[in-house]
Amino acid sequence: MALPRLDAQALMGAALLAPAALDRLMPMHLQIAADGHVVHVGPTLGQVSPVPLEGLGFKALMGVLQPRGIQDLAGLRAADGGQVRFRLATEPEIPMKGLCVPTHDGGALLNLSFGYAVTSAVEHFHLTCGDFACTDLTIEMLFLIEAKSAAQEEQRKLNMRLQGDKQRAEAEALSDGLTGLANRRAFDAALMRCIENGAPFAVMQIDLDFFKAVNDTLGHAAGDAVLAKVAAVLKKETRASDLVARVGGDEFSILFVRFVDVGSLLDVAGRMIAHIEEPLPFGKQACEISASIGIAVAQGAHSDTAADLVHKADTALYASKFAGRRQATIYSQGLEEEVARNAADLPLPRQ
């Protein structure tokens, strides 16, 4: 005996006496009357729209996309059982996606979805899954984006820490790690760079004067707590432009770009070894120190390679070591011979 055909229009009478119950497993429905008008409106439809959509005749309520050429309720109630495109007659416009099915009072009920536009609508309209029903397969495709976020925010992460990792790899490469200036590495690639660019800039080698017996007689402690000292002075007596480097245990190197002035160099050097002369307490003592230098200056476009330039700046600084000490000498030819014939008759005053 075969079975009785279901009516679906029964069926659909007897649920539209609980708009409860619809709102539940259909939350983006729409129950238009015999009339053409919107009698009740789903919650989360209700929500995204930017405007009250109860009581709205089709016509001003949608432009159908799919099937072409229903125009009235009575070609939607046609299309019983059929899919349906559609854009919600609202601004911003809503491009939807539902199934249509004729009521019993010469109404209609749709149950529409956002298809292919469900992501950019949850992202525009803040929906969570508690906006669907629980068995609407976007609720799975929430989960998916969702997860998807989840893996791209801590991938995210891991690329700022990886980076922040690298950052502070290639600046510990580069840096010298008591007195936190550039170190011999980043020194020689700056000089580098200044000799490509062709501007005019100036090596200024520093080395400090009876450095050896701090260490010697006050101990590392106090010798590394005067070369904090000296990086200091250094970075205050030069520009945020200028390089200052750590290039030796009592060593230092600075690149002055684009600052070349004999006067003026000569100035910046006689602050750095009066300040450096200051005595630093240490304990119940005192670091008594001063400090030898040596200029080097590169006209514009020059000849001259990182190692002549070096080369010069370190003939101007045993210059000063052997003038006497706590002085600066500006290189100049023939200061290699002086510095030679000093060499021959006496050894070099390094410490």
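As the structure is a prediction and not an experimental result, all values here were calculated from the model. Residue numbers count along the first chain shown, from 1. We call the rigid core whatever largest set of C-alpha positions still superposes within 1.5 Å between the two forms. Compared with the form predicted in complex with its partner chain:
- Shown in the overlay between these two forms, fitted on the rigid core, is a CA shift at residue 130 of 2 Å or greater.
- Residue 101: CA moves 2 Å or more between these two forms after rigid-core fitting.
- When two forms of a protein are overlaid on their rigid core, residues whose CA moves 2 Å or more are considered shifted, and residue 196 is not one of them between these two forms.
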Second form
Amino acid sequence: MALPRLDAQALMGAALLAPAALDRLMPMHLQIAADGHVVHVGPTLGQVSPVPLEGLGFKALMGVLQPRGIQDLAGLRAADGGQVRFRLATEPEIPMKGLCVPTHDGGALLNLSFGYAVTSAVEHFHLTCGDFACTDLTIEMLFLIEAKSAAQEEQRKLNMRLQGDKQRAEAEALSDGLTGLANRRAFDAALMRCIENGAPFAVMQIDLDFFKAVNDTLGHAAGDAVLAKVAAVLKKETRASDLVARVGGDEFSILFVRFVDVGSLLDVAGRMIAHIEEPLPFGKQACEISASIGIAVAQGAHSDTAADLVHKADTALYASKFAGRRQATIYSQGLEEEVARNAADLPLPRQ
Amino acid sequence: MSHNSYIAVGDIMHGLVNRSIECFVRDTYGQMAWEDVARCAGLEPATFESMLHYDDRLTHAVLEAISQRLNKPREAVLEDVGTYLVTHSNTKAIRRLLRFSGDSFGDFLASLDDLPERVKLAVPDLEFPRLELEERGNGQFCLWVRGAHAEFIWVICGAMRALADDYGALVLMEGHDPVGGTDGFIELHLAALSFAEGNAFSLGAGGAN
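Next, give the form predicted in complex with its partner chain, keeping in mind that what was shown is the form predicted alone.
Starting with the chain above, the whole complex follows.
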């Protein structure tokens, strides 16, 4: 049996599909007749346009952005299958893109999409799932954008909580991260305990000399190495029952519990300074620093507050600095006046 | 921060599930109720992180504690969690993501088979059961819930009830736990697709709905 001869024109032309079928496949398409006027508009496209597009001519319909130079139907037909980017004259806020194919009746069929403007377009036009063909991945993409944003928000909150935990942990910590010594917080607490229980003890304040020069010339890594070495020296020259703390950048404090013999304390301080002065090799260079030390003694049943004792030890430390650094001084009554006299003559050493 | 409850491998529950249960208790019964539950279940610290994984025994302990405190069977608690996820203002992202399924509850039912894939797009490491909708005619459906964590069936049941309301459909549902070698399933009777005025939904994320 001979097959009926199919008319190529009818097969390939849009006439093969009823307009309603085209609408379902491509709810955002429009058909332009040979005379350049719009003859049919898909339902979603019709919905987003504030005025009917049917009957509009090319110029009234769109301004083409890319490829440049397309000004009429002939230009559109020549784009044949390529991407055309344009703005509809009736909705100039939303850039669109489309795929254009020439039709056999001399017109063109243009299937449109919002491209990257899709998120603002669905919001602007209040589009729903039913406005897109189910083969169009717009809905899936909107879903994905929203899902990922929600997940990202959760992640952001987790990061903030972890950050808060970290800061809290650091604030509550009692040790100095760099040297492993106690920190100021731990020192202050231990000093309070010493005062409360009334046993004799000594406070030693140690300030490094020439440390800033090491940091400035050899860098922070050298500075950190020096601090670690000083920490090791201080640990070695003290007993396990003493508390050694790093209380500032290059400032250390030590509590000697039940150890108040002035001569012995000065011996310990002297040994510390001697060890601290031993050059520390760093690369091809050597870090050379020293230390000034001030000591205050509390002889049991204290009338001094923590602040008084720290002030006395600091005063003794200044006395060491004014006397030329690299030495230790024990606080004694009247030392404040001597330091004050020196301070009037000389610039106060760095604190 | 103690993470004795956190484990890397084995029988794990996604933090998002645990976090959902926690938020359900806090938002519905208050912070004190949640703290009681966490104490009973031995959860320390007393909160779940949604982006971490936990031993699933912990989830079971928490569910048991809620069930005792509320004097409700576990299935009912889980259904309430499902309803909470779709209806509460603190979890409106979930309701929105579910409404992407289509414009009607019928569209939503038809898309249920794809739900695990969609969940995977949103949260790649969340183990979600496979769903298969079987249409039995006359508005009768059977939704099979296969694999991972049988408890999900009750959460899905609660969420679907709430979602039917959200779409304005009238649906009767009955869940069935997995028995022996049979998977759990939910029987649905779709009595009316548009029974009441549903809640609005707009695709744009900036929209309030």
